Every structure is written in C-alpha cells, then in structure tokens.
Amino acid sequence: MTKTAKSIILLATLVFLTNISIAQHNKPVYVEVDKPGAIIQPTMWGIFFEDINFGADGGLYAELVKNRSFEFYKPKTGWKVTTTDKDSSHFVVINRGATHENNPRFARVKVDEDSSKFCLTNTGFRGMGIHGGKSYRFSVMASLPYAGDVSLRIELVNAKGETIGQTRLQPSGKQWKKYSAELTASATDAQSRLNIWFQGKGLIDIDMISLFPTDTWKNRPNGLRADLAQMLADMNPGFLRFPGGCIVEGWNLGVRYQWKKTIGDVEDRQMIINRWNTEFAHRLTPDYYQTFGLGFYEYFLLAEDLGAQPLPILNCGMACQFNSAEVVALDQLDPYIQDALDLIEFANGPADSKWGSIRAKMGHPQSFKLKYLGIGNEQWGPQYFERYLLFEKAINEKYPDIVLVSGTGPQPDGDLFDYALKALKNTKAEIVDEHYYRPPVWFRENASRYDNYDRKGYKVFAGEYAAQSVGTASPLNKNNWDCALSEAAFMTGLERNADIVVMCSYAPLFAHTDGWQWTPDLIWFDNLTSFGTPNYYVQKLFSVNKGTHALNMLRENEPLTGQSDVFASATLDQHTGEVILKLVNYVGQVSEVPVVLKTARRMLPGASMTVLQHSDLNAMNSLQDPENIRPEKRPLQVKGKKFTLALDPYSLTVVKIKLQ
C-alpha cells in the first residue's frame, strides 16, 4: 500500500471517528427532574483546616506578634533588642520551670534613667501587615517586682523606619496584670514592626505581648483575620474539619496535637513546635510554632459562625507513619480514648459537667452540637485498625449518636487501601475518609469512581483532594486552571453519587506567600491581602449551588463522565424550586450540549448561568492579578424544556432554572 493510500485511509478514519464523536455529542442530555434521587447532605461541601503554610499563627489567627511569650526553642526568636548600653543585663528571659509549666518564660527589662534608650522590637510573621486608618489593640502582661517607675511607649514603624502609629502604657504594682491600649495606623505597610520603648527607672517583667487588629472577624477578641475568615464564609461550607491533617499526629507522640492544651485562658495554653517546622528541606521554617491562640474552642466558634458542622480529628495513639511511625502501646491507650470522650463532653455536655463547665466559663454555655468525630488522620495498616476499634467501642457505648469518621490511609488505591477495605468490614464504620493527591488526568479519569461503590457499605468523606501539577509534595506544584478544572470534573462524580459521598473538602486550605511549605493550596495571602485560586472558585461554585437532591442527568442512559470531554451533574433544590446543572467542558473549543428537562412542572422566568473559564490551562490567579480566573454571570434565555447550552472552551458552567 502506498503512503498516499495510507494517508487517505488515516484521514478517512479520523473523519469517521470525528463524525461519531460529533453525533454522540449532539445527542440530547435528559435531566429527570421529577425523579429526585439521593439527598445531598448539608455537609456535602466543606472546609479542611490545617496549621500548615502559616495557616493559623501568621494567617487566620490575627495575632501580629510572633513568639509573644518567649516560648520558642530560641526565646528571642522574632525579637530584637536595641540599646547602645553595653550592659547585657538590661534584658533577660527568666524560666519559672515547673511552677508555670504551660508558660514558663517571661522577659525582665532593667531600665536606668542614666542609660541610653532601650527598645524591644518584634518583626512579626515575615513582617506585620498594617492597614492605614485602622485601629490596633496592644496588650501585655506586666509586673514591677520592685519599687520603680517604668512606662512603655508602643510604636508601629514601617519598612523605612517611619512611625505610623503609637500609644503609651503605665504599668504599676507587683501583681501580674494585663494592660492594653489602642493605636490607629496612619499608613499601610506590609513589612511593619512593633517597637516597645522602655522609659523611667526600675525593673519590669513582661509576658504575652500582643497586637491585634480591632476589626477581627465578627469583632471577637483573640479573633480571626477578617479577610481570610470571610473567604471561608463566602463558601457557605457544610462542615469545618480541624485541626488537620498531619498536624494531628506530630512526627512523634511527644509533639502530637492535644486538644486539652488548647483551651482555657490563652496565657495558660502550652505552645509546641509546628510539625511542618522542618518537614521539608526545601522549605525549612524554623520560626513556625503553634501557640494555640486558635484552639479547639475557637475552632468550634468558627464552625458555629460559619453555620458549619464541626468535625474535630483526634490522635488515635499513632504519630505520623511517614516520620517516626511511633505508636502508643495498646494497654496504654486509655488516656487517648478518654480525651475523645472528654472532647464530646466539652462540646455537648451540660454547663455543670466537668468539661462542659470549662466551655461555659469560656463564654459558651450552650452545646456546640457536635455530631461527627474523626479518629486518626490518614493512618494505615493493622496498627490503626486495632486502635480504632478500641475507640469505636468506648465511644459507641457512651455516645451512640456520635458519628465516627475512620480512614483508608494516604492513597486512593494500592495495597494499603485494599487492606483498609478488608479491615473496615470488621468495624462499624459509618463514614470513611479517602484522600487523593494525584495528577489532573487522574481526577478526570476517576469521575465515575463512585458509580459502582457498594450502596450498602460505608459513606465516603472525600477529606483531602487536590490535583498535583507536578507531583505530590513537589514545591513546583501550581494552582493552575488545568488542576482546578480537572477537580471540577471529579466533583461532578462526587455530587452524582451523593448517596455514597456525604462530605468533601480540598486540602490544604491556606498558604502564606512567604511562609509556605506545601503546594498547591486553596487560598493564598500575604500580610495585607489574599486571593482565591481557580480551585477556590470551583469549590465555591459547587458549595453555594448545592441543591437538596441529586438528579439523573443522562445521555443514552449514561451519566456524562468524560464522553467527548464533557462531565456533568444535576441537582434539585426543593427549597427554591431550582434545577442546578454543573457542566465541565475539557476541550479547547465550544461544546454544544442539547438538554431536555423531563418534568411536568412549568418553567418560570429567571434562569441564570455562571461560567468559570480560561483558554489557557496553565493560567493562574496571583496577588497581582487575583481575578484572572473568576466566575462570570451571564444572561441565559431558556424558553422551553428543550434547549442547547454552548459551553465555553475549558470551562465550568453552572446553570440554575426555576420551576413552578
């Protein structure tokens, strides 16, 4: 056969296959509106929070002072002493040891009228983000142990050293007291720092040095950075999972997360090193600690403020298996199990119970209405399941209404996953956490992952997922449009299988542009501003357009799971009477999709369409261009129950149609 003949046959084959694809693509998609299927749980789309990438300290937690109580491994981390006096005794850090176990250190400053000026400077978390025109509350615990007269001049200076705000305090007496004052910034600067000038004569002891914006989210003292918290609220999340993630485990059990050390008065909470401090050689972060100013009480408050179900995750007696693989002996597991039982009482117990009274004293006498509790993060193997079963037995006996979340390990397939599936049959597992950190193509290829899951088995929590543009844990991963669009394709499969999948959350949530350890991440921020990635807008579009019931959306009796690179799901919102269609077009040209609504209801005016689209799969958002990829509302004319949607190239489209 000649080359010309081969070329003609190849061309004819391509034309034939293209015509078949076009023919299939032009066949109508039927939405069975009058046959509502699985209930979409209010918890369907939620938030995974972990203190990674400066997510809490230096991020969502609005405290601007780093190492405010001198408890870091190097007590002067974040601080700089400025004096021209050569006498080094002007500043010492005193360790009270066992008499103040949770917060042993404080600073003692000697102030002499005849000596040069003495200044203590805090540089914040890679600088302090100060907004001009806004007020800030400075506070400090102070004591004058001997007779003396020492005053403080508190000063904010910008990166050039120019004063942009100041106030004064006059501590007095030997008793430790909290002193506070407000100041208003005259200019905006991302790299500001705090100066504390000491004047007068005598000794002064200081601890818990703090600077907060007064406009924290919901104006709560010891509160949250308003712009970051509002981005979470805008997602209308169904649940808040906290405090992680691997942060729950610690690289060994000595630095595991212990919720009881994160409640009560802030100054009594015991700080620990953050496990992401030196986790990655390429992103060493030696100044990363957990002060627990954002602790379990604050997490419960945040969930309540968001209207989301709290989902705390507790250590199950196992450290990170990727690090030390340390486990507590089974005959010594009781304290861990008791922590779980006590947490339920802290969240739900009456105000006169042991742990409920602590919640009430902190300002919340009412129950937090805890329903879900996770045991372990992403542990695997027999070590996990033999411990999980002991938790399950104790919790089910005392609190049978609490729904437990177990896990299948760090991978969505493979030997560890297969072992977990077998082990889960011996448990009373209600919800099982599955994690997926895979290339974008995996998410598109697995849009039908749950179509054939056992309908009589456990429910699924898609607890951590994010498409990896380069590879898992690679510092080169990007939050590009390819990743976000592929996740959207996968999410149509999660929504379509709402009878199996009851919780979903992207991970990780936050990342500081100067202090990150892991990529990709949902929301990026610096000291002043923040932006949502394309992935954020995908998550938000699904969450705020949830619906109450899944609907069949079929072409030739099959769901759209990538045929002609179109993925789709449909829901009905019985509260608003709306049909909600979500369609992903993963091709670089317009795709026309004929749609037929199979319903006896009359259509009402007011159809709408929201499109998230970009022609370049490598496109991203940034601090400089935060809305490069953002949702766009467009007019939509739907005159009957049969209509054609023209899907933009590389797009996620959400259509809402009102019915009688």
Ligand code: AHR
The other form holds:
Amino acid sequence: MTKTAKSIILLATLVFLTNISIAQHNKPVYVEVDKPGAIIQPTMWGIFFEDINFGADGGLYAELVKNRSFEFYKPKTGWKVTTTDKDSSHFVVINRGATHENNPRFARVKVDEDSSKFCLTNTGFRGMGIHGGKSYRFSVMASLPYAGDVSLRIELVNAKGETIGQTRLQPSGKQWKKYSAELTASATDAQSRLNIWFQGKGLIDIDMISLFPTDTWKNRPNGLRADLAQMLADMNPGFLRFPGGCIVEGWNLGVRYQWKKTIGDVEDRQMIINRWNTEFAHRLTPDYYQTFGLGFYEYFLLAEDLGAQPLPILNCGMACQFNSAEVVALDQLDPYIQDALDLIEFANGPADSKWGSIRAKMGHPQSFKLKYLGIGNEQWGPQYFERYLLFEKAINEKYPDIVLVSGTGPQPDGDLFDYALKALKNTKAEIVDEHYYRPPVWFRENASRYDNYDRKGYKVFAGEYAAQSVGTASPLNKNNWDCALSEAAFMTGLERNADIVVMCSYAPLFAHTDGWQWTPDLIWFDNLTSFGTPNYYVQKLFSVNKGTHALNMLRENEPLTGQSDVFASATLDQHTGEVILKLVNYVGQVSEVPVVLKTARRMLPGASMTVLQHSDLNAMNSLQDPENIRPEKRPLQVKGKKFTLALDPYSLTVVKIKLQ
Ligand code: AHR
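Switching conditions: you have the form predicted on its own, so give me the form predicted together with ligand AHR.
Every component of the complex follows; first up is the chain already shown.
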C-alpha cells in the first residue's frame, strides 16, 4: 500500500470515528432517591386554551355550520343561495333586535312551488369534515309565520357535489320550535357542504341552523370534536386555563370576553367578532367570530372531564395593551369585580344561589370546585396593579379560599417585568403568570432560571411558553424538533424547581391548518384529522410521567443544566414506587451518562425507557407524516443501582425504574 493510500485510509477512519463518536460523561450523576424533595403539584403540567387559530369555533367546538344564526357582521357569510328564481324576496335576513338583543337575526325563506329550486348551502369552516359511516344531527329553529306547507330536505354533499347523506324535516306552526333529524354519511370528505332544500309553498323562518357529529366527546350534545378533546385527555393535564389569552382582553373593552354572555341556552349567547379576525394583516380571517357555543359552562365541564383544575382568566378592566390599551375608569371597575365574584358563585355556589342555580339548570347541580382564578391576562404597568389590587381585596374578603393568579406582562425579563416584580410585592399574589415566547436557545440557556429564584416570593405559573423558531408571532415559525427539544430542556428546570413552579402550559394550543393566525401551536388539525407536534409529545411525556416529589439529580453537586448539552431532572412517584428520570441530549451524537441511584430500597424488574428523538433539528410532524417524531418505548436493562444511559443524539429520554 502506498503512503498516500495509507493516509487516505487513516483520514477516512478518523472522519468515521468522529461521526459516530460518543460523548462520555465519566463523572456519574447521583439521584438522591431517599431524599424526596418538593411536592410536584397535581397542577404542574396543564393546558392553555384560547379561541385562536379556529381553536373553538371551527375546531374543538364540534359545530359544523358557520354563522348558524346569521349574526356575523355580514349576515350571509358562510351561506350560498341556489335558486332558479330571480325574486330577491325568497331569502331575507330579518332583524328583530328590539326584542331579541342577543340573537336578533333570522332568515325568512319564501317557498314557491313554481320556483321549484331553492337551496341554502352552508360551506362550514373552510369546508365541513364529514366521515363516511358516521351519523350527524341536523337541527334548526323554525316557525311558519303564516299558514303554509314547507318541508326541508337536508343534504350533505361532497366537494364534487355528490350526495353523501340526506334526511327530511317538516316544521309546522307559528311558534318557534327546534326540529332535529339524524343522517348517516356514506362517504368521507373534508370539503363537504350542507344543503337545505325548501319544498312546498309558504314562508318559513329559520335560525340556529346546526350540524353536529353525534359522537362528540363523551357524546355530549353541543359537544366537542372527539379527536381533539381526546388529545387533550391523553395529556392528563393538571389544569385547564380558559378562555385565553388576549381573547380575554379584546381590542377594546366593548369586545372583551364576558363570561355571563357565554352561559345558558345556546341561542341566547350573544356572539362577538373574534379578536384574531383582523389581528394580523398577513393572516386576516374575516369569518372568525365567537359564538360562545363553547362557553364557560362547557369549559368547566371539560376541565371536570379531564380531571383538571379549572383556571378561568377574567378581564380586569383592561383591553389588550398591544391594541387599544383602553382601561375602565377605576371608579367604574365594580361591574368587573362583580363578574369575578359571580363567577365564583356560578362555579361553586349552592344550586339555589343566584348564579349556582343557572349552573344547576344547565345540568350540573354539584359545585365545579373552582380553586384558582386569574385576574387579567398579559397586562402590565401601574394600570394593571391598581386594578388587580381592587379585585384582590374584594375576592379575598368574600372568598378567602380562592387562590388568585396575577401576571407579569408579556416578557420574562426587561423593564415591564422588573416593574411587575416590584409591584407584586404590594399584593398578596400567590401564583404569578410568566410568559416566554423566545428563541429555542433562550429555553436552553434558561434551564436554570428558577434555581436561584426567591423562595419566599410568589409561586410561578409558566402560563404561556413556546420556542419561536423565527421570531415572536412570525408566520414563519415552525413546530420543529429544535423548538420542542429546547422546551424540554427548559422544562427539566421547571420540574427541578417544583417547590416554586406550580403550573405550566404551552401556548397556543390548537391551530387549523387552513384557518390559523399564530404559529407555533401544540396541536394542528384540519377538518378531518389532527396531529400532535413534537412539542405536544414533549408536554405529554412530562405530564404523564409527572411523579409526586422532586429528587436531586446531581453531578459533582450540580444539577444538569446544559453541561455538555445535557439537561436532566428526576422525580419519585410515591404511588407507584417509581423513580422517573428525564434527560435531554442536545448534541448530535450519543451521550453516555453514568447514573447512580442513591437508595436503600431494592430495585424491582420492569424498568422502561421512552425516547423522543430525531437526528434533524428541523424535522417536524405534519398531516401527511403525523408521527415522524413520536415517543418510542424501548426495553431497558438495569442490573444494579449503577448503570449507564446512552442518550440518543438530539433526544428526550424518560426512564422509569421501579423500587420496592
Ligand atoms: O398565545 C397567543 C397570545 O400570546 C396570547 O393570546 C397572549 O396572551 C400572548 O400574547
């Protein structure tokens, strides 16, 4: 072999060895199993819900008809008329606002045997997702104001216009009544439409035209889209924060979220424009409204079904400070405070109390056991704290057991945040909301953010966080593996500091692939299916492997907060006797980590290891490839209390070891 050939082989070998090299951490990591530390609060990992990106209407709320009561600013939005007759009196939207303030409009259709063809078509939220073989419940409020004989043929058609299901209804009488009928779809189509054919002769008034799948989550009427709600249930969340987000605030106070307008009969809930409708010029969504079909009662019910603590957030007399920044005069804040007091009675009050009786009438005589209440969303400055203090006084006086959640504004540092830290000292704030919409590197660099936080101060609610791959609210942000893995690194720090961090939630939660305004988001969906982002799987892995107590996991007496790009936390689950280790390897090679369990307890067989991994930090999940990055359970042989974990390149690994 020539000298040159030898050199080439040597070089190739070196390159090969470099590529497959293993980062070895010779110093072991000690897990102090027999010294359980802070209690991991049952609320530790939860859900932030907001009606953004078609999160509620067009998303979780299973209603398939858009603008069902003709109340959008342009009342015919979402509706198309097919007629062979040019007479415009065949379809008129009538406003009876003087007597029906909450639901003023309805449609009057003139049906004429001679003009044989009249059809109203609803196009749904970017089409209707209809599943073949499933049944759907159509309903309508109708009245025949004069004698007449009008029947309805309800038809589902696919994108090609072919009938995929139909049924009939025969309304009668002058009284407004609700009519409903079921139909079964013969085919699946994401772009289906609903046709209502009018037959006979006479006038018919219609309102609240609705189509729901019958298999809503838990089969509730007026219920939730089953696949989306199930994804939430699969996270085993400790709390459900609702209804937002900036939606709580509104652009101005006139369109703020008012919970009292979201309860009671669905047809009496006064809808408003969704504040995300025109928020971003680059993502205008003119057909985005809040019908409040998913209102406060339904949110409480969802929290209960999920086994999660409800965490409502209320407007504190301030509109969004990124928009109008309108504030209510301090001497006119009482109605806002009263709303908060009444909400507590609505959730917890006896079934014969004023607001408790409404809850009972809606079907829930028992208390919703509300414990936490947020005052204001992402507010800042003196305007916030002077208003917050008035809420605090009134609520503490009447309901001393309610734990109030206050805020620090939109940034986790800087002037506004520093101001909040000082102002909070004059409050009795127990739990304080911090938001971090930052680049992935910020999350890794801040894995030790809470290690030196004031232990005598407030408890932290990491209420909104998501790594932004391009920039906050940029439409180019991606739910890529880099973001998810960096969040996981940060979350080991949240868990390690469970003595002060008591609630955490990624934001926003949902996004419709054809109707979003904000990215990144935890769960994406179209009209038929949904998928979890890598960020979703990170959240889920932490939440379902929560444990009950934090454990020290130390190398040379230091926690792993990014030394050699490894981050880690450990918990003990006293119910199952398991030690749970979470390790993030943020390097593109295997990292070997020697671990020593410091415990007098005996180890039991059945150790397991779940790995979320991808070698490409830009990798993502999608509708086409929903499980490109997904947790993978692997066998784990642990023979003694000393073992070495080989962490995959760019991975989150959750290890569970059973002890006696
Ligand atoms: O999560 C999206 C928005 O980000 C929320 O509505 C708001 O609270 C924050 O600014």
